[in-house]
Structures are given as C-alpha cells and as structure tokens.
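A single chain comes next, written as structure tokens; it is the form predicted on its own.
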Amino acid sequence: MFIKQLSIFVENKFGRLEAIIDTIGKNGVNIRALSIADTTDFGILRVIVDDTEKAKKCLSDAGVVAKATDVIAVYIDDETGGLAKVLGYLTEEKISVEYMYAFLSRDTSKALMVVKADDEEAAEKALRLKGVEMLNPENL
C-alpha cells in the first residue's frame, strides 16, 4: 500500500526551510513525517502530509519545486531487532532500500518507518507476503 511523499527542493539559505514549513502550515496541511538531506548549496526535504495535493499546490504557488513519489510506510515492532527483521525480508528478495526515515505513529506499541525501495511494487509484495502491516493512506 503506497502513500505519497513530497520531495521538495530547498535552497541552502538562511530561513528558507522555515519559510517552506510555514507555507505548508499556513495552508492547513499537517506534516506527519519529514527528512532532510543537504549539500553545500541545496537540500531535499521529504515530507509526508495529510493532504499531498493541497501541499503541492501551495508550494507551487510560492515558487517551490515539489515532486510527489510513492513510498511505503511500515509498522515495525518497537523492540530490539524489529527493524532488522523487516529489512531482512527485503534483503531476501534482493530489494535495495534507497532511503528511509521515521514517521510519527499514533500506535504507541509500534514504530513506523517510511521506506523508499528501488522496486516499490516488489517491496510491497514481499512485505505483504511476510505479514508486515503497512500504513493505509486514509489513516494519515
């Protein structure tokens, strides 16, 4: 089950990140997860929001480049080895993880991780066959 993630180009300039986050919030969109990676000149902000289309439009209106991509959000048992077990399922199927980051889970007994794999459909199938619970987009 895929959810939408926005990848947002952020110039590495003072106040730019805050301006983007503020734009999203002022338009009534709630950020559920985020990750940022940067280089000297720019960064890529990845966010999961409760209304992807609204966030993309308000960012576009503000002159910010944002691209929607599919990712998987998986529930991980909040215990030692929980993440390793799920990653092992992907490794067994020769599926590479391009990146991952944590997601705010409303279930306090489970952690929630966003996973971007090199083959999203194969990753979803492999995890589903192993009984891994995935976040339903309606539950954002």
Contents of the next structure:
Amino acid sequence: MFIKQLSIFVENKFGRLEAIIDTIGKNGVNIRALSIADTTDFGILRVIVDDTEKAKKCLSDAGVVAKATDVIAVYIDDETGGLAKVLGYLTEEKISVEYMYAFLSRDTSKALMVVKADDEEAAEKALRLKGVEMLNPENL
Amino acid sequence: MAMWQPEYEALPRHELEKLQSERLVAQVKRMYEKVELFRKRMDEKGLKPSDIHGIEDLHKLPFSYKQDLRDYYPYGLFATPMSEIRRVHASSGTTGKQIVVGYTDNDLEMWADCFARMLIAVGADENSFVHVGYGLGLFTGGFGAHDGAIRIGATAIPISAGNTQRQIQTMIDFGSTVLCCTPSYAMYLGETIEEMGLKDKLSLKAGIFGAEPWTEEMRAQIEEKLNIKAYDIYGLSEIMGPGVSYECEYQCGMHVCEDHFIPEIIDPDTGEVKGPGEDGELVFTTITKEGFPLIRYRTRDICSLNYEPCKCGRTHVRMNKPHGRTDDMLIIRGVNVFPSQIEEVLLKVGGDVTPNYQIVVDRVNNNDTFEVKVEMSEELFSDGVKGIERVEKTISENLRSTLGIGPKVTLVNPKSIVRSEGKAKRIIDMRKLS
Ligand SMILES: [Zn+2]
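I would like to compare: after the form predicted on its own, may I see the structure of the form predicted together with the partner chain?
Whole complex next, starting from this chain.
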C-alpha cells in the first residue's frame, strides 16, 4: 500500500522553509509528517499531507518546485527491536533503504515510519508478504 | 561538384589573395576620394592610400562601426552619386534610428551572384522553384534570395513572409523545392505541416535559413519535419545582405565570398587580429562594392575562421556560426564568456528546454568570482539529494569544458531570477560597480 509524499525543492536562503510551510498551512492543508535533507547548497523538504494535489498546486502557484512520489508508511510495534525486525525483511530481499523518517500515528501503541527504498515496489511487496501493516492513504 | 562561378569559388588561395590585394588597393584609393569619414580616419592615423600595398596591410586600416551609419544617415557614407544607386535597403536595428544602404547595378549583380553560389551549392538549378519566404521589402533578406533565384534561371516564388496557410498551400501547389526563410519560421512551418499531415505532399529538397541565430538541434528538427537538408546562410545589411557567406553541400561552416568580402577575426578589446581558429569579433572589408563600401566593419558577431581546404573544392575560408555578440561578451579571469554558450549547455541538461539562468560576476580580493544561477524546474528536480547534486555537477562540468573556466552552479527557485519587461536579466556584473 503506497501513500503520496511530496518532495519540495528548498533554495538555501533565509526564510525559505518557513515560507513553504506557511504556504501549505494557509491553503488549509495539514502536514502529517515531515523531514528535511540538506546540503550546503539546497535542501529537499519531504512531507506527507492530507491533500497532496492541493498542496502541490498551491506550491506551484507560489513558484516552488514540488514532485509527488510513492512511499510506504509502515506501522512499527512500540517495543525493542520493532524497527530492526522490519528493516531485516528488506535486507533479506537485498533492498536498500534510501531514507526514512517518523510519522505521527493516531494509534498510540504503534509508531509509524515512512520508508523510501531504492526499489519501492519491491519493498512494498516484501513487507506485505511478511504481514507488516502499512498505512492506508484513506487514513491520512 | 557544381559551382556557380568556379573561376572565383575554387581559385587557388595565392591567386585569390592576389585578387583581393588588387581590389583592396583600388577600393581604399576610391574611398579615400569619395567618403569623407574614411578620409578623416585615414588622416588621423597618418595613412595615405599609397601606404596600402595589399592584404598584408589590411590591419593598418581604421575600423568602421554601426554608429557611423547612424551618424551619417541617410546617404553620408555612400561612395557614388545617388544617380548610380539603383536600390536602397534599410534595417531598423533593435536600438534607435534605422540605417540605410544602397546598391549600384554592379552591386546588385554581385549580390545575385553570391546568392546564386549558395543555391547551386545546395543543389538548385534552372528546374528549381525557390520559395522566398523572407520579407520582400526594405529588409535585405527577400530580394537577395529572389535575385539569386532568377540569376541561376530557377523559378522565383516571391511570397514574402507571413500567412502560414497560404505559404503551405503555395508550397504544395507550386511545387516549391527550395525554401528560404528564417529558421524559426521554418520550424513553425514544419510543425504546422506535420499537424496537418501534409509532409508527403511537399516537393522540398533544401532549405536556406538565416537572419537569426539557430542551433544544431533546430537544424536536425527542421530537416526531419520538412524532410529536407537545411543550410545556414549569413549576411548583414551593412555588408550586403544574405549571401556574404553560406554553407556548401557538406554543411561544415560557411564559405565567405572572399573575392568580394575579406573577413578578419579581431580581439574586440584591443583590435588585434587573431589567428585562424581563434574566436573573436568578425570584421568585414568589402573590396568590390561601389555604392556603400565599408572598410574593416565591426559586425559585433563572434566566431572563428577555418582556412582548411573544404571537401567541396571551394577555396574560400569558412566561418563558423556566430555564437555570440560582443555586446554581451563577458571577460572572466581573462576568458571570453558568452551567454549563448551557457544557454547551449543548459539546453542539453534541461532536456530541450532552457532553464532560466543568470550569470553573476564579482571581484573578491582581485579575483573574479563566477556564478551561474539556474532556476529549478520539474525537469531538473528529483526526490533524491544525489540526483540534484548530479544535475549541479553535470551543468558545472559541461560549462567548464565549454567555457574553459568553471563557474559555481547554484540552483534557485523558479521565477526567482529578476525579469524586466518579461525578459530575465542575464548578467549581473558587480565588478563594474566598484
Ligand atoms: Zn565547402
């Protein structure tokens, strides 16, 4: 099960990040998860929002480049080794994780992790076959 | 290989240079008598016509400039009485007053011959239908092609520019075989013909395109869309109009009609003459023109000259396509940089769309800093840091190999480069401010 992630180009300039988040908020779109990858020259802001299309459009109108990509968000048991177990399934299939970040879960007994693998389709399949629970886009 | 005037086009170089020398000496003598501005400039340099013995003395002669044509508007630089001027042409230019040039009977003959050389080189003959889609008016484009077509005995179709539907209908009904127009219009015609599904109805074999800059990518597209071979032609109204130089069947640089025009490449800052193959400003001396002759005219176009023999057998030097104007040339760390070179690199990286860019030059501790800002776009953006860094690196490396110096490449937000009147400001040179 895939969910949509929005990747946003952030120019390395004072106030850019705030302006982007502000634009999303002002258009009534709710950010559910967020992570930033940055280099000395630029950053990539990755967000999971409740309305990807709307967010993409309002960003584009504001002159911001954003692209939607498919990612998976997996539920992790809130116990020691919970994450390691899930990552182990991927390693078994020789799938590498490019990045991941935490997600606010509405269910307090579980943690949610967004996982971007080098082969996202294979990762989704591997985890599905192992019975790992993934976030349904309808529950965003 | 067919030639229109093989006695000139394939003249061995030493004989060609002898002919050029004779013509140059006569031209300098005549202009010294007839053109006040030229006489004044010669006197200022302490030069007499008798000091000029041949082309080896060309570099001693004073330059002439576009501004001269404005200062002596309309007829102040003409070298014959107006009774001998048979036709005038004018161009408005992008700034200020229009300029006007005039042609005697001999000048018009010579022009027709130059264009005829090109027509023969691209395979035209008396059975050809030459579709003249350049404007037939004060602009020099149309008449050059028209007279050239008549000169070789072909059928001229003087349709002039505009009205695309009629152009296409005429092309099909009249059986046009050679298309003459601007490359951007050829592209537009090609696209329209493709959309209408009429490509098979065309009889076109060759296209002669000039009067504006175009790229090799455009050439490939035009050739594909119209199913022709597309040839480049160069000219400027101050010198003659289209036909000053042209591509032969090998499409490997434009042969300059050297029996009429002597080209030089100079350093635009110092005026020093540069060697074969070196880039610099193109300068022309007209050695046969009567009505409106010019000595060492600064075209402001940047290109280089190739004296290697051409496979076609023509001995006339080849100039490459001008790839910039001295007006917007930058000198960074002693290297000449043209925005057009940067555009070409970005076009390739951007997947056929040129992203908006800006060149920022500054001087820090007596060293030039050189930055190219490129606007981020959907085409260049990807989710991964590595992917974007790869884009930056590709741009930076390609620029380094093209320019000889490597700029810092910075990706910026779309539409963040300042525009004035819709046009992005391409160059910010802060060195001039200090
Ligand atoms: Zn040739």
